[in-house]
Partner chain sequence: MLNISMKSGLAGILRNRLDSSIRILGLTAGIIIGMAAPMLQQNSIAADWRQFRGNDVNSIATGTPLPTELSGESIAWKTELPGRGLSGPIIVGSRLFLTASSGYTQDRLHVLCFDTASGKQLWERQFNATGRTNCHEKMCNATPTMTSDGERVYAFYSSNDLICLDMDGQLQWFRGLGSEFPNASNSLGMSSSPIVVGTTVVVQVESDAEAFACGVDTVSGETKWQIDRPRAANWTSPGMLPAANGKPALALLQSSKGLAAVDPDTGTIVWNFEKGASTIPSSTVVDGQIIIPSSGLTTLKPGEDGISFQEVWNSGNLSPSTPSPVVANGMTFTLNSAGALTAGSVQSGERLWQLRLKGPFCGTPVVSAGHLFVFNEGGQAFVVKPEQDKGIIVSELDLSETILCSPAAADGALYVRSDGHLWKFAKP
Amino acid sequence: MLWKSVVAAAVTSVLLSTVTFADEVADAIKTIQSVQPASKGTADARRAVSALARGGAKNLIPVLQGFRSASPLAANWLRNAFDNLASAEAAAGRKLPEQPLTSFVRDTQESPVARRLAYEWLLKQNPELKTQLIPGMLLDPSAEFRRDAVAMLLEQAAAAPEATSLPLYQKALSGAVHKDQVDTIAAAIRKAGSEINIQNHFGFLADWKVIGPFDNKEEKGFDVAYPPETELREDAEYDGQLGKVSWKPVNTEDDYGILDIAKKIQNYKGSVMYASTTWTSDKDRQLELRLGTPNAWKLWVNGKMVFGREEYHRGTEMDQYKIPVQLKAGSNTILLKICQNEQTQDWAQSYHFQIRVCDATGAAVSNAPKTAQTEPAAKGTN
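Now that the sequence is in front of us, could you give the structure of that chain alone in the form predicted in complex with the partner chain?
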């Protein structure tokens, strides 16, 4: 009977210590996840990172799993915890556990940042993993993995005979979310005599209604709430800067959705213009509006201002601003206020914007027909 008691006690001890260990790790990760801006919770997070380090390599996976419920700030603490653990293993001449980490990398339900972190550490000890993992990541929730997969296809396409390269470029396009890669693909596809709709691929909004100009002399119009900010009526007519103004339809055929007010309408110096459009969603969802403009701007979605920025002529590029927005099922109203100042330099004459709707990877999300159930375009074709 004694041996049974000893075994039972030993089993209980192991179980208890396992539970305790798991609790400690969970507590430490929860502490890190609780870190707040302005350095709140920093001292506790520091202690938690140290505690995780003492646990060694068995904490690698739990730390990575912790990214799922972590803010970007907390994720950086977890990244440091993982780097510390992995560095210690490397310094001790031990390999990281390849099988569980590879499984983690493959799990698209986990945090893209954590999966990429694990992948890059694995790559240091086994460069072959790149060819094993990346080809399957063309439509991955991580923009970085997608980029690698697209790059791999572009290498194959560049090396392939011209007659067989087109399908490779088209396949690469299905996952491409970065402008430089899409530019390369578009040039190759067009050179091969095929068509590509870059506007649709990125999800740029091309059809707008525009009203203005309103006054922005001495840049004072940025803070003035002109009527379109309080009511959106298509048949409205208001007193503008130069007389009566009303909503006019305007669209852009530019590949990158640039609506050039200076060219399409007029470069009214010291003015405010408003542009409005709708975007139909098949369900409530959080997406991103990505805006590029060299002008000052404010943006509203369904009547709620989501961001505004008073900066003129400090450069512009695609995806200059990434604005998370909550969209509702059905029609969503997007209103942009765009401001031109009175600078006279050659480089200060731009008056344009581009806006697209996409997910967090930058992949376009289709503008769902009101009666149809749609899936994100980037999951399949464009």
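Alternate state requested, the form predicted alone (shown: the form predicted in complex with the partner chain):
Next comes a single chain, given without company.
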């Protein structure tokens, strides 16, 4: 029976060493996830990266999984750990484990950053994986993978006969979240004689009520809480910069939702304007408001200030600012304060903004139909 005891002891030893190894890997990853700015935890993180490197290829997937709970700083450390592991395998002439890494790339519950990292390393040893993986990523949670899938369809559409290219462009549109790609698609669809609503595709907010101007001479108005910041009453009338002011409806038909105050209303110099609208959600959800403007601004959602920036005429582009917001089921009030200064240069005359509602990939989320159960908009911004 001695041999049975020996075998049992050996099995126990293997199991214990496996558990110990797994614990060491988990501890190393937690150490990296805990790294803080200003070099706090840097020495421990460096030791953890070295410990993971000693484990070899079997640590590749655990490191990638660690991205799920990692801050951007910790993700950089984990990227370094993964790169070290993958580079060591390549230097030794060994291939990365393709099947588990491919499965990881396909897992949309994992970190988009980690999935992309694994994908790029896989392509180095097997470029054909691109044609196997990317076509299925048109609606992926990763904006980068979606871009690749759209690009592949655009190549196919450009090479296809004109009579058969339109369905390919329309399919590409369903996953497109980048302006340059949508511009290309829109031009092709319109050339083919079909319609496309870019505003709806991106989720731009086109219908607003605007009030002002209020005083921003010498740029003092940014920090002044004018009445719309404390109450939102559609029938209100206040003393403004040039006399009495009240809320007026205004909308934009611009493809990219630009509401040009200077052209639609007036380019009031040294002024503050407020714009308000509502967005209806079918449930509580975390989304993003994406804003573009060359002016100073503050933004409130349901009475809570979510972000602001006091900077004038730095430039503007779509999705210039990405603001995560928690929206409630029912009607959500969005209030924008937008400030123009008194500069007279030609390049300082822009007075406009664009705002859209989307998910983290940049895909639009539809404004739900209003119902009798929809909650009323917030009455104030306290």
